[in-house]
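One chain is shown next in structure tokens, namely the form predicted on its own.
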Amino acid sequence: MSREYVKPKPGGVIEVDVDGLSVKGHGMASYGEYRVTIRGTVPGDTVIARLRKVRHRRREAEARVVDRTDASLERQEAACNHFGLCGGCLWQDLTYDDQILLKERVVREAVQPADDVEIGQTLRAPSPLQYRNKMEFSFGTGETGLVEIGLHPAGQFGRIFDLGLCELVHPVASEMVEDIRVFANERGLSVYDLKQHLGLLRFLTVRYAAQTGEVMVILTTSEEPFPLVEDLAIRLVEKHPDLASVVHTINRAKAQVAYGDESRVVCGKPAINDRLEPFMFEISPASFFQPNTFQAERMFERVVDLADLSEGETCLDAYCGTGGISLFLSQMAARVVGVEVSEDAIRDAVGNSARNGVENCQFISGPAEDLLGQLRDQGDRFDVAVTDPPRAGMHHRALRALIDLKPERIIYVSCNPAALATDAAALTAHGYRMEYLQLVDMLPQTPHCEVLVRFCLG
């Protein structure tokens, strides 16, 4: 189609073909020299578009859809009232096949992988709803002056919408967002201001166990006095038998943090527990626990796989959170060592191992680029290597350090494609071949793209 291009500008309306998508799951489109970044677009819409952000020294914009004049993948009613408000799911109005087929070409365009790497199929999840095992919750005001709870529109992180049900939870974390919302309002409970630094509620986190019901509530408050948290646990806890553990924590800083620096459990137990088949896992209110409970499990246990651990191997985890990975590689290794930044999930992940009878995993807290180098010029020695970094992919010391360990094998677990491709990059410069990728679909609605690669020395 031919189109006239005038300067772009904030508040401008343009009309464009949408032919590529970014590895956070928006439209891309060309629009005379300049990108320009559509939310809610896939390759293959037509769109017209109102321009909100311009950057014209990268010859950058971003765009927000006011129709769609043509489109390649038929669109569905999304499950969710809040489609479109707010800023979580993205691609609830696609189907979950289209999703799948998006994130593939997400990962193949980010990491380019040689023709003769192996692609494995897709790790689908059981249920593209209803997965989420923890969910965080904000605090607002609304214009009547009544608390609201829910979660934030796209990109406007000061601001909330009132949730009413999120589909992507446990039905039990939406009954409790509308059972504290009616007692604070009862109450008459002050919502923490931002700007002016005063008020009480902060953040409601909920917590829930897939395999054993188990349920906690996690209420972030300020620093104010909050004598009524014991007869909110109360009311809670006889509504809803399932709940195991209410926890008061509070947050004195003004960083919008969802869990302080100081907290007690006000009822039932400080810990719930969750099972990852064999194993049983005790989750504190900070501890990291994989969001999709079913999709992990599968996920470990294909690490494994890819892993190929012989009797007598030795088994390095790099980045091992709370040790979930570890005790599952246990299983074939002869020994385990973890190592992590966290000394919370590094006390986690030892509590992990005893409760399950696990003897030949070691953990370790510090950063990963100190630990590594040290086992490096101690002389340790690991057959394979597990990373599963943050997103921004592995330190350049830990990654320089991996490389001079030299195990024969390294499984990358990778929520970035992008930070994945610039560190197979380097560990392809050092001698290491790809031999196997696959995508697990962690977080179906959204474009967050979980990915297993096998890496092996020569």
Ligand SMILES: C[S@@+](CC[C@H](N)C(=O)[O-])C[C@H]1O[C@@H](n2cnc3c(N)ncnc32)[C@H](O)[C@@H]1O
The other form holds:
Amino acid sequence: MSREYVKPKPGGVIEVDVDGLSVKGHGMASYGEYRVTIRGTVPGDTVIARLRKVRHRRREAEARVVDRTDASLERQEAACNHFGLCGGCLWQDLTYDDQILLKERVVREAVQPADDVEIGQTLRAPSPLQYRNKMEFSFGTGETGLVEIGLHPAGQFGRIFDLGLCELVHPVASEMVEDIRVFANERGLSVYDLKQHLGLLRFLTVRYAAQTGEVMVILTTSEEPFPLVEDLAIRLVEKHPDLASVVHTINRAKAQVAYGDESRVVCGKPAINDRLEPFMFEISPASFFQPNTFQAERMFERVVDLADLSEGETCLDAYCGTGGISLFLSQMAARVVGVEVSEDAIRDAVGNSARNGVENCQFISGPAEDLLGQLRDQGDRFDVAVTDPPRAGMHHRALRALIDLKPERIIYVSCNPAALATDAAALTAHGYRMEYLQLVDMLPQTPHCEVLVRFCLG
Ligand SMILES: C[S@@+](CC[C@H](N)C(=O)[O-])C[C@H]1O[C@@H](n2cnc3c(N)ncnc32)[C@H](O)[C@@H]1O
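Form predicted on its own done; form predicted together with the named molecule now:
Expanding to the full complex; the earlier chain stays at the top.
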């Protein structure tokens, strides 16, 4: 096809050379003055693509691949049958080496570390498949009217596809999907319909403790009565001896949130246990726990290395979740203060330190943007601060308070290189120097980048 330029419009077909990568891992190409984002492509691809959205004022467009006519990176057969349709694993058809190279590129381009920043060797995941310890599935209704359980097709949050086997999670998660689907269809259970705000089943979350083998099933429903939940739990427990906890949670709101405001343990324990050597953690249904247990342990060890604590030094652990990083720091620190908005997570953090005989951690629940300011105002000081904010990065008031607290070293744990870049610019503008950067591959097969950065004052 000719490469003649025609003013782009939705539906138009273009041929382009992909030469860039967005921070979300999508290929980017130039078409005239426009930058076109094309999902499922990587630099070195030449593709014929159909334009979907065009934003003329911003000279931006989005397109879908129609055909790949050339590629510089080798493509392999994806392990998963749902690859291509599923919105989860964008890069399963790339070799693991290439995935790592692409992630390193995304981080380099987003953060643009200065030449004197030491770049640590990427911590590759030893198991690029079946590593996820938690997966959230959605209920849907197929064309035949039967209950389906699955994941969302790429970019289509209103739809799901019926899942066979997910290769990112332990096989027990896919078995739970199958067993619950069979039960739901046998007993004629209904699926929640967002538009009508009617129907029962909304989400299924499966958590798997990689070191102990314990499994938790969380069923999220609407407020419609669910008397059969006990029968379902009994059936699952009979079939899966490692099923340690079945939790039923009710989400009355329209918001598609997989954990409701009213919860009940249907059978087993209220939480499962997993080990990040040398600590044992209790994981409640709603608490954040790093999704890749093995990589979490290695990452927390790296955080301790980078904190480089001397005797008597104190640490702040902002956005501490269930206290994983705090506990690891407690081995070297005189005192650790963890700050976290989720009360459930703080309860787990307190329990986790008691369970592990740790006595030098204190956990405070509330928004970091308020609590860091309070710590500053009451004259607290920390030699080291670890900050591990959610995807959006640090709230500007939390960042301001962190800067005012003047910790000598800041270890920034980021799950979003773009937000990291913004926060890093603020830290460097206030006297911090980026010293070290390292990628941790927490979520293989996906473009997700987890980054550790060490900043020093002065
Ligand atoms: C990426 S997780 C890090 C958790 C923890 N560091 C770990 O590794 O397990 C981010 C955490 O920030 C918490 N969070 C989100 N917004 C917050 C806020 N405004 N203030 C404090 N914590 C917040 C979330 O509940 C979550 O536990």
